[in-house]
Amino acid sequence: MKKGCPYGTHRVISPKGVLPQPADVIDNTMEIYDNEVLIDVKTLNVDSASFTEIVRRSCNGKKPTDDLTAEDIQAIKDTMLGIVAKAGKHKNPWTGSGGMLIGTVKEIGPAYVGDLKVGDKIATLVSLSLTPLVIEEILEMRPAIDQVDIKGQAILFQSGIYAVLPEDMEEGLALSALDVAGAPAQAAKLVQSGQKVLVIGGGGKSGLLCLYEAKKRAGVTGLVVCAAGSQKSEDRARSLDLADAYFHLDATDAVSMYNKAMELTDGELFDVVINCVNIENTEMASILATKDEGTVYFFSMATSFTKAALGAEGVGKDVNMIVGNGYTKGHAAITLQCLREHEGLRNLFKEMYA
């Protein structure tokens, strides 16, 4: 059996010398190296920005939540199969992002170090954009929640993080939450007691979890505000009592977002702004809503960090900007605990995503 690099560089075909994530093409043969794990894949949870772009390009500008025809679904399938056939992984060529998967451990290399056992049901917490993947067949697609059931296999590298699926909740429920586990866990790290916090995209999956964590950390002396993208998503967050104030606004309208932030904070602006949207050109709305020396956490994979950096410079804003790293220590445990602690949140996730 061949020896593998812990970071999976042995799988890179082109360009040579890079890690699997930035690589254009990786080797997706399913014969494992000595430190790899082979997974029988059940479901792919494509990240929201990626799936939205795939649907838009495959279906003449439609959104995942639109009424999609059988021809639309086939076009989406063809796009996904084409991505994997070309790259050996599901790395969206337009957003550069991937998603995650759930499946069952089929085989473990003899040099792999860890607690996994054959038969364990796991969610990989590393991106599909670096995961060797084979899709034999797409069995079912749930576009509104970015989930795709497949028949296929994938490889987990020695360095790849994962979570064994909990026994106290459905697989689909756990998958939907773990897909965005980095967001609420980062909110838990960033938000301190008494702070003013704005969650842009607060009515979406990651936004709702961030609101819950932010409210818990900011406490009774803090202010947590939900900025939703529509009346429907605002009502969704409001029904769960996750924030102190709610509104809906086009997050690409930076000036309107700034004016609303000034109004809600009596001109002080927010200590922490968390951006969870899945569309482009929301960087300046986030930056303008943040006070000087405050923090913006860009969880959205639709973020252009060039636009964020140059935009902040252009308006003279001295803010700390954090890249939306999908991993922080304990993120799986923190996120699943959110669903355990808040019955309404758990029921909503179960209804929408499980």
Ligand code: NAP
The other form holds:
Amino acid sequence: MKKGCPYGTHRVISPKGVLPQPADVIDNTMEIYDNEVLIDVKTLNVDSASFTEIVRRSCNGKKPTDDLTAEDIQAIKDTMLGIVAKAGKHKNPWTGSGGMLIGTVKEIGPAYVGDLKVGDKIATLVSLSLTPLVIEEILEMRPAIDQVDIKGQAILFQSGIYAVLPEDMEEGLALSALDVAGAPAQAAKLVQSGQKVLVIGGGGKSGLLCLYEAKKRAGVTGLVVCAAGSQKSEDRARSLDLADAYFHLDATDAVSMYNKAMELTDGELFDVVINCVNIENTEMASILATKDEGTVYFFSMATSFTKAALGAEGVGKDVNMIVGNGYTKGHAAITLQCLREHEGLRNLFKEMYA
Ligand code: NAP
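How about the form predicted together with the ligand, since we already have the form predicted alone?
What follows is the whole complex; the chain from before opens it.
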């Protein structure tokens, strides 16, 4: 059996010398190296930005939530199969992003170090944009929630993180929450008792989990506020009683966000601001709502490093800005625990995403 590199560089075909994620083409032969894990894949949870772009390009501008015809579904399948045939992985050529998968461990290399056993049901928590993948057949698609059931196999490298799927919740439910696991886990780390916290995009999937975790950590002496994108998602968060205050505002309007933050905190601004939106140009609303020496956590993938850095400097704000690394220690356990602890949140996730 051939020896593998922990990061999977042995699978890179082109360009040579890069890691599997930035590579254009990787080797997706399903014969494992000595430190790899072979997975029988059940479902792909394609990254939201990636799936939206695939649908748009395959179906004449349609969205995943539109009524899709049989021809549309076939066109999406063809695009997905084409991506994997070309790259050996499901890395969207237009957005560069991947997603994650769930499946069952089929084989483990003798040099692999870890607790996995053959037969374990797992969710990989590393991106599909670096995961060697073979799709034999696309069986079913749930476009509105970016999930695609397939017959196929994938490889997990030694360095690849994963979560064993819990037995006390449906796979689809766990998968949808684990997709954004970094956000509530970072909230758990960042928020201290008594702090004032603002979650922008608080009515969305990662936002709701962050509100729950922030409220738990800030406690009764803290203040947790949900800044939603619309009345609908504001009502969604309010119905679950996840925050101390709620409003909705266009987060690209930085000055209005600042005024609202001043009003809600008696001019103090927030200790921690968590950005969970899925659109561009919300960096300044997050920065202006944060007090000096406070912290902004940019979970949103639409965040621009340049806009955040130059924007903060431009308004003379000394704030800590954290890049939304999707991984932090214990992220899967913290996220699944949110769903176990809050029945309303769990039911909403079941209804909306599972
Ligand atoms: P989501 O459920 O779609 O939530 C996004 C929220 O943004 C929605 O609730 C939406 O509000 C709100 N929003 C949209 N436009 C807005 C505006 N102009 N002003 C204020 N709010 C606005 O998405 P998600 O799954 O939580 O993901 C959120 C972000 O995290 C995405 O950018 C995603 O790419 C990123 N992400 C990052 C990682 C990572 O590792 N860092 C991993 C997964 C996902 P309405 O519902 O009211 O429209």
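Throughout, rigid core stands for the largest set of C-alpha atoms superposing within 1.5 Å between the two forms. Computed from a predicted structure; not experimentally measured. Numbering follows the first chain given and starts at 1.
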Quick check on the domain motion between these two forms: what's the rotation angle of the smaller rigid part, to the nearest degree? 12
Given the rigid core as reference frame, how large is the C-alpha shift of residue 26 between these two forms? Answer in angstrom. 2.6
